[in-house]
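Coming up is one lone chain in structure tokens, specifically the form predicted on its own.
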Amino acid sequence: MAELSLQHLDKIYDNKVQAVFDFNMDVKDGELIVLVGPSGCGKSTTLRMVAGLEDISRGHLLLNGRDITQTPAKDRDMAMVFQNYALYAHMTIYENMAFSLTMRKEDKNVIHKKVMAAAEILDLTAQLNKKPSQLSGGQRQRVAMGRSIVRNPSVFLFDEPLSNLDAKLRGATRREILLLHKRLGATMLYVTHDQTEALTLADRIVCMSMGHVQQIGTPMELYDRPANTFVAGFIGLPPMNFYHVRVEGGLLKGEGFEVPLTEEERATLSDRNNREIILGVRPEDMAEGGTVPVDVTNNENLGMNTLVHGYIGGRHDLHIVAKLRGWKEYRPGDGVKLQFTRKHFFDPETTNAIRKED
């Protein structure tokens, strides 16, 4: 069992630059977190002031229900997967994995079960005694989990540890990720700047950005009720479409277009009549026979369905990107005319949602 209550932490470095403003969640015993965001917004800082590796600043970390914001990292219980393998090049992978057990001096017949069963979950026993340069790139971040599994930690720390891979080997990595997550039911902490890693894996996101946590819900949570623009165009490839319109009525009225309102939509703008506001479209969320005209760019044909990117009414600073269902054949220069079927609502100034509730 273990659980994880990150209360309110900062990390501010001796020149001042504080890196992570009021950290403030609680991990459930099981739950796999994933932090999410672009370079630099202070996810992998997070992950190690939980690890022990970074100074907590200001704030308290307990691991259940016991304070350890001071505890040094090798006293923590935890388990770190870096980017890089960190493997040791003249051991083998037998070695590799043992070698934390072996540095505890475990009794060696401990120490072979707990490598032979990390081994098998992992589907590693045919390579136990090979070097890691004899290894795919998946294999030694297999080896690298495997060293993990083999100390039993009550928390399991990931720093994007896909990265290094190819597109083909990172799928196949998550998904051994997300099976060794279920397989084992324990807590884990997982940092990646990939939004569809995030999406696939997580049992709730934290998405970041400039050192602030923006958002923390389910995937689906962050995809469908978007906190902010931020989250809104961060969640979600490609990306989501905004335009700054103007509510009249029943209609948003944008540079060169205009767009109907249901009955719902318009009660929830009911109180932002004849003001300012940015819609938010997600490409998958658009379609043929509408009142928004577009200029053809280009095509991007990927079988069941089309990205066709263009100008909404021939200007170049509306461009607008819509996934359709089908094998396209626009052309550039064609003209289509597109529907929004799912719309969200922004206001200007805060970029906050837009919703009945609020």
Ligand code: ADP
Contents of the next structure:
Amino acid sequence: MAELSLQHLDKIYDNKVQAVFDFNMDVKDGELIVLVGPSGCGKSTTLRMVAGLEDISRGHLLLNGRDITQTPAKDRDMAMVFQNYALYAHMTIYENMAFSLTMRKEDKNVIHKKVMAAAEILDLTAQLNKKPSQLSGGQRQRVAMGRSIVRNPSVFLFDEPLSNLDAKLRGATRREILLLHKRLGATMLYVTHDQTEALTLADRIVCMSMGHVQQIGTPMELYDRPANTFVAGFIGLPPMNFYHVRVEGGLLKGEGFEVPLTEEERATLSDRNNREIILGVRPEDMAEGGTVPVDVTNNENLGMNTLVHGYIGGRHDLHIVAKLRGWKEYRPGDGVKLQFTRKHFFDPETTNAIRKED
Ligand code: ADP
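Would you generate the structure of this protein in the form predicted together with this ligand, following the form predicted on its own above?
After this comes the whole thing, all chains and molecules, with the earlier chain placed first.
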């Protein structure tokens, strides 16, 4: 059982760089939380503050209601799995996994039971007598996880654990982490810059930018109801398209195009009439047959879908990417008219989403 409470955490490094601002979140027992954002946004710093590897400059950290802000890392009952899984080359896989328990001088039989159980969970039973050099990258990553599992920590912390793996292995290891999470039911904090990992792994995502939390929510919430243009542009691939448009009654007017609004969209934008907003449209929320004229520059067939790149109304500053269902064969220079089947609206001043209830 492990509930974490991160209360108004700030991190200011010695060189006065503030890496994290007012990080505030309660993590429920057994939740898998993914911290995502571009490089340098403060994800690792936050994780390291939780681990106790960095001092917390301001704020409080609670584990099951107990304040552990000042507790040394080794006494926090957490295990961190790093991106470069340094294994001891001269030891067998068994010895690597047993290492921390051996250091603590635990009973040999107890160690054996724990290592065998972890190996079973991680499908490493047949590898236990081998040396790390005889294992694949993915297996070595699992050994690194095994070293954490044998300690039976309250909280698992993952810092970009998949970034050393090739694309195929990343997918497979991601699914293993999900299974592991299900089997152990443990509370996990997982850091990545990869939005796909966030969407596929998380119970809840924390999306960060420049030290600030932008939004906390389920993958569905961040995808479907992004709080601002940052989250909207970061979550989803290819990224959302953004355009400055004017609200004019039942229409949105952009440079070189206009699109009609549904009744519901009109209601959402009722107090924005004759004002400028930012329109966001995901590539997958477009279809052929509409009012937006596009000059095609590229046609990429993905099998089930086709990515069509182009410019709106011939304007080279209005790039558009559409993900159209089916196999299309547009050529550079072709024209196509597109419709937007779902639209997102943002305030140009604050960049925050405009919603009906606002
Ligand atoms: P992320 O994990 O999102 O890539 P980090 O948490 O590593 O980001 O870094 C956040 C910010 O803090 C960056 O601007 C980084 O340069 C800065 N930073 C990280 N570690 C230190 C440190 N030890 N001393 C000073 N600044 C640091």
